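This document opens with one chain alone, in structure tokens, the form predicted alone.
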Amino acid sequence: MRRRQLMRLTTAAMLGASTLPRRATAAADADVIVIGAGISGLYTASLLKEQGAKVRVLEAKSHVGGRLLSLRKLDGAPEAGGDSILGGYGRVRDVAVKLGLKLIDYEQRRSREKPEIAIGGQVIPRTAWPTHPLNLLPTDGKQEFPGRRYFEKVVDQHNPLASASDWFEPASKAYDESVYAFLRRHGWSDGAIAQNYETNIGRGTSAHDCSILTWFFRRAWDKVQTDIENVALKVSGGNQSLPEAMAAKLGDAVLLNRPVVGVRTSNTGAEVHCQDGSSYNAKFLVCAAPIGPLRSIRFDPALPPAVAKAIRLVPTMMITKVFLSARKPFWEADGLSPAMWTDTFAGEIGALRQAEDNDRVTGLIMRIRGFTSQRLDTLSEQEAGALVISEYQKLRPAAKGLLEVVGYKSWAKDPYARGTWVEWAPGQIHEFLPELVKPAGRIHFAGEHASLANRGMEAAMEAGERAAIEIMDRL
């Protein structure tokens, strides 16, 4: 099996030595074992199977999908995980089409809402915002709506990358500083940084622990997506339908409820031990689990020091999503948009429009990120949901008694996710990313954290494709 054959078929740790149980040498159960049945692991396995390799996928949870999770009991199956398939998601869209899945464009629905500004316990009319005493934005930005979109405008004005691929070039190391340092150099006060960047933070937990280079890459990459096609697609029935269809095609090669606790490799193969006592042998192993859960797997021998250090230190984004239903449209009574940008535990509130009628609000989604999400994680889901509703109702008395939590997901509390996407801290990109995209003996790495050119679902598939090609060259 050749590298060029596979290319034609694709589009466009705990770190010390472990004490794994010994077992007698046995023939390999498979050519390749894949840890993780998110779309990265499933795509890797699918490509390998197409080339005739025998694969086995071990998934810790009772369902496939990884960080794709559709709330199908709710109107329109809103997404608790990855929610948009963008214009440049060539691999994702190609697989969806081949599997007969319908894609729906929600871009126009996403952009029709104008959120209210709520800071310091009060709702501030947009007309009053530019001169309001609570507006801490820089003088030339006073008229801007606070939050990520204004920050992204500033990034665009000063982005040194000619293309998204430039972020990984050696010269880009010069731009790998904190968001805080970048904004201070461009005249932002600490108050402006705290209000506009760290309130409802888009990446990281503070302006200090996130690299501005990740934003330069993201904005250059965003432009590519919209240049190809300005869409925000979703799989009909929920994005989780995509990994489910991929897993169905793989059949009994996918095993659920198999948390991996240990890996032993040799010159001839890999031996994988699961929490339930089962063990599996293969010639090669693909680690497609998120980077956080890899910290709980014992590797024998230990992974290369740089890889081990990356698994231990690279952070992931903390996000909690809370979904609310409203017994009646209270926003018609108070005349305000149901969507809000707040500095409370309710976070950033969006109006869901998941029905066929584009105008009908089907519910609310609260996106709580960073340290605010971490603070919510100290509470039970019931307590956290009640707090979120309470914070929202203080700003919107018309909503009192009308709201109910109908969905809740903290990705940081999920033991098999431990966050969402990787959040590169200053200095980590060039130190760790090169190590995560190359094999460590018989072990290959996939997942969005091992992607060079993409984000989100497309990054997951890109990394899976690379891992599959590497292994096909070795089988």
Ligand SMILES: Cc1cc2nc3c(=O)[nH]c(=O)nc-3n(C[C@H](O)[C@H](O)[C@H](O)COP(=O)(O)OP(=O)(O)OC[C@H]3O[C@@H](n4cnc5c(N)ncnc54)[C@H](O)[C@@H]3O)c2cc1C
Contents of the next structure:
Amino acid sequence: MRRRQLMRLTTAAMLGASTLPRRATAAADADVIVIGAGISGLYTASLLKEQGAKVRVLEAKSHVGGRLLSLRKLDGAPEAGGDSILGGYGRVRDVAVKLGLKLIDYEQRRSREKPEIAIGGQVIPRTAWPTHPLNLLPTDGKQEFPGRRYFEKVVDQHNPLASASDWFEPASKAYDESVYAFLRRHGWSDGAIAQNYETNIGRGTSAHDCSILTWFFRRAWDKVQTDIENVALKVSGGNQSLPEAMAAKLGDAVLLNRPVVGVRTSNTGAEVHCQDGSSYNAKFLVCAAPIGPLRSIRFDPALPPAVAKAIRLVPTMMITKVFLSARKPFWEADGLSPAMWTDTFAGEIGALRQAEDNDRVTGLIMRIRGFTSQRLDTLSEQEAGALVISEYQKLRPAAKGLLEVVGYKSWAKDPYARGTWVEWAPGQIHEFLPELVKPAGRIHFAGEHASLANRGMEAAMEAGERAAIEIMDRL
Ligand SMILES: Cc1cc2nc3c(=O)[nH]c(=O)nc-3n(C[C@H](O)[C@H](O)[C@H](O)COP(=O)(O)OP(=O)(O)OC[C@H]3O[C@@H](n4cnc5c(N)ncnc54)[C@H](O)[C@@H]3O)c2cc1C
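Starting from the form predicted alone, produce the coordinates for the form predicted together with the named molecule.
Everything in the complex follows now, all chains and molecules, and the chain you saw is the first one.
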């Protein structure tokens, strides 16, 4: 064996079998490769393309949109993923308008339901709730609807942030404690917390693993949204039409069915390896995959320790959505609202009004969150559907035999999402967020989790814009 060959073999053995394969050619396929065709990655690619850069987007799935997923087979295309485009979503609204998409306001429909309260296996009339023995709300909140509505009022009352952007100021570190510690300090019992924070939980899996600072930010940010315009917009035909239109403009720069499994970077560029054995070169790379799936990508050299630690540790919210159709409007028979707040596996049940006519209920949606979602996710789709229907029917005998599962989506089970959005645990925001918005050599980070000033879709685009600007400066 020649000496050079031997050296190559020895080096390969030392690096181990899982080392990324070397690519034969060093020529760059593109100026920038973007991993992930959600709205964040697509926005980065669009902005860079507008500036004359050659871009390539690698998407794991057979469709674009990621956490924007519209169930188009169902009446009115309800959203399995991202739902509402709020007043202050400047980037999202601007891109939608420029692409000729129509936005419909659903705000009026959202607020018209008066959900029933179902706790401990019984439906409790609203009039009986304030004095009901199962009402565990703190004394001054007994009149409130169970769940996070009263919690949000308490957050607003004690929110120390003068503006939403203050959440990221060093001084705000002092407020970064668990929701549990915050509520206990404000007199909530363990029972009140379990019933009115952790049931149908808004953020995290328990009051212990969610930072109250994220709520201070969220409530201040929510106010900005409604102050700008009190709307809850949705793209006509489904929100997924937005990433689809963005991808269409990028043309063949977007490659589907390309799960990225490995990334190698050097001083001159990045080499990206996909599961199907294909590989691509570029001068720069943007990681716009969600934080969970980044765990399954091998980086060579390894990412900076703080970034690698964040990818490993930062939790994401778990939500499973089950969509039902009803053969008859059974709520007219039992006189109750189809919408219910329950402490069962059926979670929070909402009435969908997706048709032009606001009065028509087009179906039911069950939102199952946190640990309940995790437990439901141990079942198959069919078993989960049967369980949530049986839980709902126990409370609503009039619905018996009339319900059918027509849609199901577990976001935690989706290997290319691994949850719905980033959910900072106490102490993580200031430790990790500055690292996640910083380039690591030739790698730049986008995606909803890498945003400083927004939430949801607007956060995804904000992070995508930042990554594009960083790269434009370097190209
Ligand atoms: C149930 C639910 C409700 C929501 N409600 C709202 C709401 O009402 N309002 C709001 O503003 N936001 C909401 N959101 C959040 C919003 O949908 C997201 O913030 C936004 O869509 C994220 O965009 P993104 O581009 O950062 O990530 P994604 O949309 O997740 O895109 C990332 C892409 O990367 C791909 N990918 C992952 N791993 C790899 C890999 N290894 N190789 C190649 N590609 C990969 C994925 O397939 C995906 O297409 C909700 C989300 C969910 C799930």
